[in-house]
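One chain comes next, on its own, written as structure tokens: the form predicted alone.
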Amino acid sequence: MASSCDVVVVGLGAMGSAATLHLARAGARVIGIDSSSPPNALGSSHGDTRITRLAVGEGPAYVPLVRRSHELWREYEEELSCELLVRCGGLILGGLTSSGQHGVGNFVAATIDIARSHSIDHEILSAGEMLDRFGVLDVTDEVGYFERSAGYLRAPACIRAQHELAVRAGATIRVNEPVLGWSATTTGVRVETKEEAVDASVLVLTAGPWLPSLEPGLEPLLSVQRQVQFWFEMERDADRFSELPVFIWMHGIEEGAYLYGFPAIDGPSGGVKVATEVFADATSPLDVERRVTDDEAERMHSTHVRGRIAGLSSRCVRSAVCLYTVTPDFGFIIDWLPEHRNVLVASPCSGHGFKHSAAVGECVAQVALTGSSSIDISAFRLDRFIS
């Protein structure tokens, strides 16, 4: 036995839940399938919060996506009477020779260039001005980019909201149903699961770190990387920590010399969430070490926090492991598979995708149903990797 639909979406995290919602709203018969029950702590979207910012230093192609995503989050908040996007401001700071991030050389300079070229409201702050405003950040000679419209997304709530709205719009959601594989048919595709097969005209793969196993042809382009988020105890200044903007601090010229963080959103006992990014040996969702050691927490604190964030002790009150799925240029993949023009991939996000996910889902739905999207996503084609 098999179910049938117009589009089947495999993977219901940030991108998949958004795509399923917009497909259903466009009138398509859509079935969304996930091996677990998102939101959960297995993929790339947990740990409570994700930074969002309009001046996306990773490149101009991302700006229309994040702008549209902000509009969509506000629409969802109104429909569901919930909070998804918190605009607390965003600070990106570093020296004139700061390290890069996500394949971009000087990330602070790149962010400022994007803001200026896209007329994004911002301020450039001196070290003294940052000390006055954000006293717990022990800046010295850094320059700061401050964007009032930046902030954070409540990531699990965003996914839940998109699931709820998708079901309201007529989508079928099937969770805790592992996908065994997929194959082309004479009329489209068939997705085999442990429960029941699904026949569809179009398959959308939004499976993040599970993508290499679902489409081995993409495996050479994808590296699944273990990342750790930490919450450190506040020794003092809980009020100042609660009033912080989100921040990305490029504090050196060597690779990996940066950290990012959030305001204290869970009160004095909840700690302050900070993290960096580490690109080492590739892993997989099945093989990843999900336990965080005391040594890892101490290394994070001594390398990135100590001497920079005053009032955060080395006591880690909480930690979480998540997964990045990274391409060689740290860009997205949103494209049809070359040999299967009815299989659309919208992944991976290389560690900076959540802020764009609402609009990416809308674009994916448009491409799946009409062949084109209202936002230009040509920068994310697969052929850029073909020399």
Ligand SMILES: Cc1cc2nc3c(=O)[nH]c(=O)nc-3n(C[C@H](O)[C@H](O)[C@H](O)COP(=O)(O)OP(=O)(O)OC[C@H]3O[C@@H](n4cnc5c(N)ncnc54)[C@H](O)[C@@H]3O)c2cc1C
The other form holds:
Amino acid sequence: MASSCDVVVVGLGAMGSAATLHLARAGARVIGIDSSSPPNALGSSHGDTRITRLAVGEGPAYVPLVRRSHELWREYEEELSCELLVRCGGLILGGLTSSGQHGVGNFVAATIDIARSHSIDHEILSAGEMLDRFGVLDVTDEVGYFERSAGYLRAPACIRAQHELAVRAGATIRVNEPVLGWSATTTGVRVETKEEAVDASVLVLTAGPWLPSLEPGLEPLLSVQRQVQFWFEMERDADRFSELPVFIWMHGIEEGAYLYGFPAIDGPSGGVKVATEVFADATSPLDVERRVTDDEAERMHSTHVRGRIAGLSSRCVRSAVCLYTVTPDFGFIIDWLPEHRNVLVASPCSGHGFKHSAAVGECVAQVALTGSSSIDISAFRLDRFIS
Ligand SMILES: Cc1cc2nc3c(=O)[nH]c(=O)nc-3n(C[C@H](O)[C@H](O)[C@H](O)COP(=O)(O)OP(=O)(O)OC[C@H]3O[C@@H](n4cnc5c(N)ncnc54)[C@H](O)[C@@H]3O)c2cc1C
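The block above covers the form predicted alone; next, return the form predicted in complex with the ligand.
Full assembly next; the chain just shown is listed first.
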């Protein structure tokens, strides 16, 4: 026995829940399947919060996606009476020769360029102005880009909201049902699970860091990377920490010399979430070390926090290991598989995908049903990796 539908979506985290919602809203018969019951704490979307900013220094192709995503998050908040997008402001700061991020040279300069070329409202702040406004950040000679409409997304709530709206729109959601594999059929695609196979005209693969196991052909392009989110204890000034903007601080010229952080959102004992990015040997969701050692927390604090964030102690009150799925140029992949023109991939987002996920889901639905999308996603094609 097999169910049948127009589109089957495999993986219902950030990208897949968004795609399922928009497919259902467009009137498609859609079945979404996930091996867990998302939001989960095993993939790429956990740890409470994700930064969002309109001036996306990673490149101009991302600006329409994040703008549309902000509109969509606001619509969902109204429909469900919940809070998803918190516009607490965003500060990106660094020296004039500071390090790059996500494959982009000087990230502060790149951000300012994008803001100017896309008329995104912002302020440029001197070190003195940043000290006045955000007292706990011990800046010295940095330049700051401040964007009022930046902030953070409540990531698990976003996923929950998209699931609920997808079901309301008529999607069938099947959770705790691992997909074992898929194959081409004469009429489309068959997806195998332990419970019941699904036949569909189109398959959307949005399995995040599990993608290489579901489509081994992509393995050479994808590197799954372990990242750690840390929450450090506030020694004082809990009010000031709760009023912080989100921040990305490029504090040196060497690779990885930066940290990012969030305001304190869980009260005086909840800690302040900060992280950096570390790129080492590739791993997988199955093999990754999910334990965070005291040494790792101490190293994070001494390398990035100490001397920069006043009043944030080295006591780590919480930590979470999370996974990036990184492409060779740190860009997204949203494209049909070359060998299977009815299998659409939309997941490897190289550690900066959440803010775009609502609009990525909308684009995926449009491409799956009509062949093209209202936002230009040609920058995310697979053929850019073929020389
Ligand atoms: C530490 C960290 C910090 C980040 N910070 C930011 C940030 O500040 N801003 C930002 O924009 N982005 C950020 N990102 C990136 C962003 O979170 C990711 O791009 C996004 O969450 C990826 O979503 P996804 O849907 O691809 O993966 P996931 O949300 O992990 O979803 C994949 C889903 O596939 C399911 N699945 C896997 N295998 C199977 C199977 N065989 N059968 C069925 N289902 C399956 C899983 O259960 C899971 O639910 C960060 C990522 C990390 C890890």
